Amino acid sequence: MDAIIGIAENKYTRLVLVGLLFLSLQTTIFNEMRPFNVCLQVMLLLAASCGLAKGSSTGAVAGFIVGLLYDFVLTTPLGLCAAVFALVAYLAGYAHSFVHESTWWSRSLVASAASAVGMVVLPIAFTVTGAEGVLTLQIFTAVAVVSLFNAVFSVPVEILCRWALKDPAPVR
């Protein structure tokens, strides 16, 4: 029984659960839902938020598992994913170190600039893996749109991803 609810306890437990919840989301409604024919990424914000809550090192580990889980319902090479989400988690809690006093606003500017760097990198990707037509000057587009997209959002996942990942309270 202990370990049932160890299980339940555990941060990345609660991590795959919020990000069961996003990915439902990312396949059905922002899968349809397309401004400017771009599809927001909210998976992609999920890593980010998470590279802010709890900075780089775990953000890393966060955002590979958040990739991983898109990488499933994904025609893509499995990893391919969970590798850029790491490498955008980690962003986001590596440049966020170097504020100062953190804002609401700084938050939401390096959530936009990781989200940015991670609409770069994906496609780059996936076109190295053999991916054809998927670099194109749409991709300026998208990175408007859904760098736009995740600095409003990433307050309020941030909050979220930072109670999914909060350490378990010591036993007594």
Second form
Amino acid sequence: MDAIIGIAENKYTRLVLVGLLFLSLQTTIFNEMRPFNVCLQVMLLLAASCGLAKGSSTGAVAGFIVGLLYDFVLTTPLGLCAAVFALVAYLAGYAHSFVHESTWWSRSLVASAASAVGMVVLPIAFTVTGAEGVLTLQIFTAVAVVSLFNAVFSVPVEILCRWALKDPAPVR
Amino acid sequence: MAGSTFTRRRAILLLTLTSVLLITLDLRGSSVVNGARSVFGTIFRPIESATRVVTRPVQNAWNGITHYNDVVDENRRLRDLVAYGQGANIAAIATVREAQELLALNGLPTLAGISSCTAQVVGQSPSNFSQTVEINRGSECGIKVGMPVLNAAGMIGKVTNVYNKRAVVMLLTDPGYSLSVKVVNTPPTTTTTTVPGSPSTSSTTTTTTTTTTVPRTTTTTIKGFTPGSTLPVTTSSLAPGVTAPTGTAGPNQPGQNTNTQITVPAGADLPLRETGALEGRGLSKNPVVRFIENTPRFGAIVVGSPVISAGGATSLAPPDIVIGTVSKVVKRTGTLGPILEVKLSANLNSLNFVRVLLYQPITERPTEP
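Return one more block: the form predicted in complex with its partner chain, after the form predicted on its own shown previously.
Let's see the whole complex now, leading with the same chain.
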């Protein structure tokens, strides 16, 4: 029983639940709403926000989990998005560690830049694993739209990630 | 600090190795990965359905804001199309029935003889890089990987993943899609435009009516013969003392001239067909047909020529499924055949109900013990 409670209180369990919620939003509402014919990537936003919230190491693991959830609904090879999202989360956490006094806009900027890197690396990774016709000029539009969207919504998502990934309080 | 760096490096190494392992397993078609995907789909489906219900008003509001003008224009266009289509539909149904009867009479395969499974599109790929949709029927309906999927307008793609109650359909526009197709080229015709009335007479209040007639130009190597017509009987007198042989079997009997009517089939009027390979190029670009031979018999391909599936023992689709029409012809030098851009007859942006043909080519069918 204690083991079950321990699993339920684990930060990564909370992250998986939040990830499932975001994944359902990704496959429904954000799949339909396509500004400039670009599918907004809230899973990428979640990964970048994890890195911002808890630093590069924890962020990379969290990004990997988020990417793996995304991989399960895509037809691309399993583990590809996981690797890219882990990289994005790591980069977001690592880049943010250099910011002296972080503000909300510096966090947005970092989330935006990390998302842009993810949107460029993702089609390259697809191409490496055998996909064709992925590297097109449409990528630039996708990078611009996704990074702008992720910059706007990075602050509330980061708060959510901070809650999901918080370590359990020490028992006295 | 050193311990932290070591832990970080170890974590990154572990994540990288896990990714490589998973990608390798998936690319090698591991059943473990497919099973995990299937289980995840079963768990995730109710969550997705609930989210869809909750977010429906937001989606509708978004569509109302962004697509209102498009919907109005489309509605107007569809009204015109319905009016036009109602007339053509009656004639088309009769023609299709006749064609199916003829095909059945000659023992040729028809689409009517292939079982199908109707399904509804329940989702599409949330990625920017792959064109797939998900349908709500799967292996329980008899669907298998590779089966062709159609909607009312024509072919939309093929099944790439099958689960118990759902399947993933790769659309024709996906860069990974390829299919053997036929391009039906219309025979060359000459067009004459006749304007009634004298062209010299002019009046400011005269209404000019233009009638376009399209007489077919036919060629034949047999002098005096007109393809598609019944030839008039021509009789020549035999020389004195020469008796006609008994049993007038045909026109090629020695010493005998044409005594019977000959009907020459209208071969020149039949549409010419050439096969090629259809390849998707992504959602924003039309698919292309490659490997069309540059033969003089086939002639120059005109924009608007229909493109249909070729069929065959190894093709995943049966013959004569409508795919679209040629929208652009890119000519190439030398003996290289042209590359044809194809405007698909099915609108892949608004798929709802689709039909999966439970068709497997002979080479894919399991052999009976």
